[in-house]
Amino acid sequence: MKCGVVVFPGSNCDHDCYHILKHILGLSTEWIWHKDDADLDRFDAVVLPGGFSFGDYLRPGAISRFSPVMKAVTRYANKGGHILGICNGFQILLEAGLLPGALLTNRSQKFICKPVATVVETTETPFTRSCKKNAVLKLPIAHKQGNYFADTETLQRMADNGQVLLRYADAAGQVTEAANPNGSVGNIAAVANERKNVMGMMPHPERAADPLWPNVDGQAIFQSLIESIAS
């Protein structure tokens, strides 16, 4: 399996993702520079990491969306290629129209950095297939614009199509207002496109995947992707 990690000016979680994919999971992994618009067909999966691409000027992902590499990412997505966008990568995928909805400023108007609990809404995607439905994954978040929003019609369509993958929850897996760290509608923490080959998530699975750390819940996302591609 071969993975690519896209690097934008301002990406700061690219090395984290590269480390987990290459050194922890043993996958062949390459960097993809944001000015590279060559086809990505050589990769089995592409990751858009977190950070502050282009300084989050205008709004997060708004400038990155026009980087040459996003033409290649869009072609890759349209061919069914597996794409995982984490935090800023999620924001970029939304700006590019590859995922439904939008990310607004957190309800608190403040940057939030802490571990949160998320509950697996569906296992019928390449990114969650090795999880158990309603399993609780403890993952870190670090964002100021992570407040997911979509209109009522879009939310209903997503629910009907199984496009909501993770929701913020308490330690027991209960989706409550108190467990919502940023105000996201429906406690939504991760979504997929209609074809389920593109996933965006605000929590950072790469920060909970190294066995040197006490929590490796993030491995579930990567292992699901590996199993999906292998099958």
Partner chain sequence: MSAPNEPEITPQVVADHGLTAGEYERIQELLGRAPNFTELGIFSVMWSEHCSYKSSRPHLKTLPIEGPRVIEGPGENAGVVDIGDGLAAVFKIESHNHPSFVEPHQGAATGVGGIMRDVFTMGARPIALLNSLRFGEPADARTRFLLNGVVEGIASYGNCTGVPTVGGEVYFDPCYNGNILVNAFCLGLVKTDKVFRARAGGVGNAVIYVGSKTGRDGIHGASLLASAEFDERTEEKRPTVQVGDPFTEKLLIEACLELMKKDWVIGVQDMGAAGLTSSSFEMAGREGTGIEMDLSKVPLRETGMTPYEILLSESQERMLFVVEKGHEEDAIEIFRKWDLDAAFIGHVTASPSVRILFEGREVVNLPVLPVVDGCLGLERPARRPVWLDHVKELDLAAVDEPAQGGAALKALLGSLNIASREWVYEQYDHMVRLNTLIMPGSDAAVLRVPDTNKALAIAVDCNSRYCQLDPYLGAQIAVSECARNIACSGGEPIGLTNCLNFGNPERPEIMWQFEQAVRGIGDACRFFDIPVVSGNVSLYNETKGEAIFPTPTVALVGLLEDRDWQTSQWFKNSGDEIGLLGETFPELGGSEYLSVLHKETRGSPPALDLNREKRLQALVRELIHGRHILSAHDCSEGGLAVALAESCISHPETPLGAEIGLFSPLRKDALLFGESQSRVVISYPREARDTIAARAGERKTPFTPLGSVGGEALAIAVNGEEYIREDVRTLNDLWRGSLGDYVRQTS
Given for the second form:
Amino acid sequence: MKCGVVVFPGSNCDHDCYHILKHILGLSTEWIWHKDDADLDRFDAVVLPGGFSFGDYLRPGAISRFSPVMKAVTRYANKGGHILGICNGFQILLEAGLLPGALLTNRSQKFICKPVATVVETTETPFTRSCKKNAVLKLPIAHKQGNYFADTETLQRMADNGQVLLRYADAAGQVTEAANPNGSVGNIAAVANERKNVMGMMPHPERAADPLWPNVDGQAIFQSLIESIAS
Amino acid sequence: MLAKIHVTFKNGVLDPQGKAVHHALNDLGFNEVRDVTLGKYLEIKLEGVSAEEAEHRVSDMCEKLLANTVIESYRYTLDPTD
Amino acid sequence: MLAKIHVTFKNGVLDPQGKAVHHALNDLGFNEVRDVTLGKYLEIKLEGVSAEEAEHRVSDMCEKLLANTVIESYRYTLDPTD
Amino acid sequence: MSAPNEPEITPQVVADHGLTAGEYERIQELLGRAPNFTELGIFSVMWSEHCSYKSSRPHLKTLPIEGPRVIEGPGENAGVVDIGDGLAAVFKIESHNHPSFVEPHQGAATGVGGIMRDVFTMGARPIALLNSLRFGEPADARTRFLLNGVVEGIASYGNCTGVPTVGGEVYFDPCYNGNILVNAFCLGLVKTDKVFRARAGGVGNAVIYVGSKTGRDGIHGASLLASAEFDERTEEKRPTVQVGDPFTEKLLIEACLELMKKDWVIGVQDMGAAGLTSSSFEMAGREGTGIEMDLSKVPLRETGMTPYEILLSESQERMLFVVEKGHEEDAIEIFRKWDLDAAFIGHVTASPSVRILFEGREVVNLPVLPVVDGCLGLERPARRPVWLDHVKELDLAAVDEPAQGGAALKALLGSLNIASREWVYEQYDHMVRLNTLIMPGSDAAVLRVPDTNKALAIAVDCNSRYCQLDPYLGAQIAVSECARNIACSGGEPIGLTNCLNFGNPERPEIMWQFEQAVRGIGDACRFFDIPVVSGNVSLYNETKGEAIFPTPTVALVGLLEDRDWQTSQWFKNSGDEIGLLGETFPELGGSEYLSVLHKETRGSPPALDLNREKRLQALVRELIHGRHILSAHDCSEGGLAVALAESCISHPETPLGAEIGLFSPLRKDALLFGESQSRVVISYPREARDTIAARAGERKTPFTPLGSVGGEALAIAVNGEEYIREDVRTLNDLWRGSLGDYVRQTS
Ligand SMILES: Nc1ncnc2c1ncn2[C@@H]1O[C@H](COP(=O)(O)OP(=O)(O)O)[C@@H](O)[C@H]1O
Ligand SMILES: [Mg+2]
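Switching from the form predicted on its own: structure of the form predicted together with its partner chain?
Time for the whole complex; same chain goes first.
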């Protein structure tokens, strides 16, 4: 299995994703420079990592979505390629229209870096298939604009279609207001497109995947991808 | 030519920053404040385009980059003297 | 009463966001763009204050909270019909 | 030779440039002529306190700077210390106090940017940031605003550049009302054979400007503003504040590190205080060469800038490179890839002078050495302040001893100098780059060293109340406590950097404090064999004649040969035993307890016996390396009771209770809240007790088992009688919530 990690100017979790994919999961992994719009067909999965691409200036993802690589990413998505956007990568996929909704500033107006609990809502996606339904994954968040928004109609369509993958929850997996770190509508932490080949998530699975730390819940996301591609 | 562009949240989109400013103003004793919305204001200097062209170009910039039309709306004026 | 407030960087102060937007617009082929500044736009709804009072109160809000007068300047208009 | 339309130089112009008549005379003597206006500007920034260290230099020379691991000591942009495996740690701490008071967000942000550039200038990739912050009294409305702005500024810059902010300290005291302190620390890693230096070597080599365009920001910013007291007039003299552009900084890091892989890069320096002036003169000065450059080629952000403005601008995110002749285009190509401005602006010359052209004419021609080294060190008079005799007095008999200790413990845990800093560090990305093994919230942060089994522990420390009462002792305690924090985390200190924040050095009392504190740091470092490898001095932290407490902040870097040694401060399991290493004396002088419960800052700080301290730290490390103990937490502000409470509640997930029994003839408040030095609270599996006792005996360090972990409460009995019993969840909520509650509360 071969993975690509896209590097935008200002990406800063690119090395972390690369490290987990290559050194922890043992996958063949390559960098993809944002100015490169060559086809991505050689990859089984492409990751858009976290960070502050283009400084998050104007709006996170607003400028990055015009990088040449996004043409290739869009073609790849349309062909059914697996794309995982984490944090800033999620923001870019939203701006590019590859995922529904938008991200607003956190309710607290502050950047928040801390571990939170999320509950797996559906396992019928390539990104969650090796999770148990309603399993609780403890994953770190680190963002200032992670307050997910979509209008009621879109939310309904996403719910009907199983496009909500993770919601913020308490340690027992209950989706409560108190467990919502940033004000996201319906505690939404991760979503997929209709076809389920593109996923965006605010929590950082790559920060909970190296066994050097006690928590490796984030491996579930990568393991799911590996299984889906193998099958 | 100077384009003056206002980008604001659409109705129905909760504006967390506006809410926070509202809160802060009330806390500072500005109790007359009933509502606050916070948007962006851009000034873009253009050269070598006619007024009609500018009209078209600026709306294009807004659609493409300056506003996220999922959550934001925009309006602009053009000032040919500036 | 609606106060419409514009907060922008003072002359000479670096505006990294404006610079980035300028760059991006040029990259998108908007070559007529010569300069971009990015500021804030607030609309504040006030109740139970006269026009004179409002004048005074809004300038107070700007000084205290809405603008960082070390690097930003502000201007506002009051719309009594809104 | 001069730029067109330059003002004439009058005594007033000289004074406005912060130069004395004597200094102006000396400039004329050194040059053998009068400087022109632009040249005067150059002298003014280079001879300012900030750049020349004229008041502090004679004292700084006394610090121990050598050691077997030291690759670069003070003098370069940052210190470099060998950590084995062909790698070195590069670090420095620096102040951005005045700008942060004027504009907290941008001031703090650009402070972080500046210190990062100092580190990657050496060829190192920055991997950790820390900061040491001091604010005025909480009741002052401006304090909340400043705290909010500074933390947000640090967050905005550090987070965007992808360098984790892993630790620091925050204190409040009325002495900082008019002068907050923002000291930023950065650490980077470099291969020992890839260390770059700020030198303009090789006649004919090219001088390349890279980074942001130059604007009029901050002209005379760092140099003049940081070299004079604050008063009402400062407001008007205030230069345009610099706005940071962390995105450009991030690109600059990547582009510079990419460029530095090439073997044709000769030297590099960031443009910090005094911008293009200091970088060009200092790079030539270190090598004994000269530079000729054309300011018309410098990328400018504003129109109509004069040579004076271009040379003195403190626009952020800029660097000056020297590369081998012929590689100009190769260098510029790398910056173009990262969409950064870069320009070939000049070359290195044999004659040791800096010659500057603008629009075809020579505007500056100055010999290098007089500019960088010509400013005379000042032997400023020093005198011990008389008020010290008065504040040292403390009559304990007049201090009420509470019958029960619960209320005092809660008051301390909820007080802003002791409460959890979670509200602060949650705003910092402290995990990015996946190196942070021990996150903020323990005695020291611990980071793994990628591609090795090693780790680094980092802490910053200074109790300025102690320094106010006794600057020599206070400074020694700062070094000792910081080293203790490193030891508690499993590390051995390998290098120190310091930021000396003081009042106006023209006052003999301040100079005395300065001299005492420097001596304290030097003596402690010599005793512990810790080299001082970098540092920074910030004077004139004084408003309307009110100086801050002397605040010699120190930051230490410690090495863990095995990253598995990493140890945190919180208790791990119910049933483990709790013990104290070290001894408690009846010492309440200068304590947080006196300040919070009795509103007093007086008495002598706790005594420090360096021998005892050294034995204690060696013991803690030995116990950690032998895997005998599971947690270690040093007793500092708030004493034993607060250290025990923090060990119960600072666990990131579940607070644990503890049952403690103490036996002592001391007054109970001194026993529980006194701040005697050289003490560490440990926890361990019961079966390790005998080994610990034996090791402690060998190290001649008292070891007292105190009780065990478990239950819902922290219960402390003294001589068999219950003195404190508090639900740990209550303590936890109080301690974790109070800083955030304070910030959100409105005046
Ligand atoms: N400004 C800050 N930024 C990040 N972390 C901080 C800051 N201030 C304090 N911390 C962290 O909070 C913890 C407690 O700080 P402090 O009370 O100074 O510790 P100690 O008592 O061990 O010296 C430490 O882990 C420290 O690194
Ligand atoms: Mg401390």
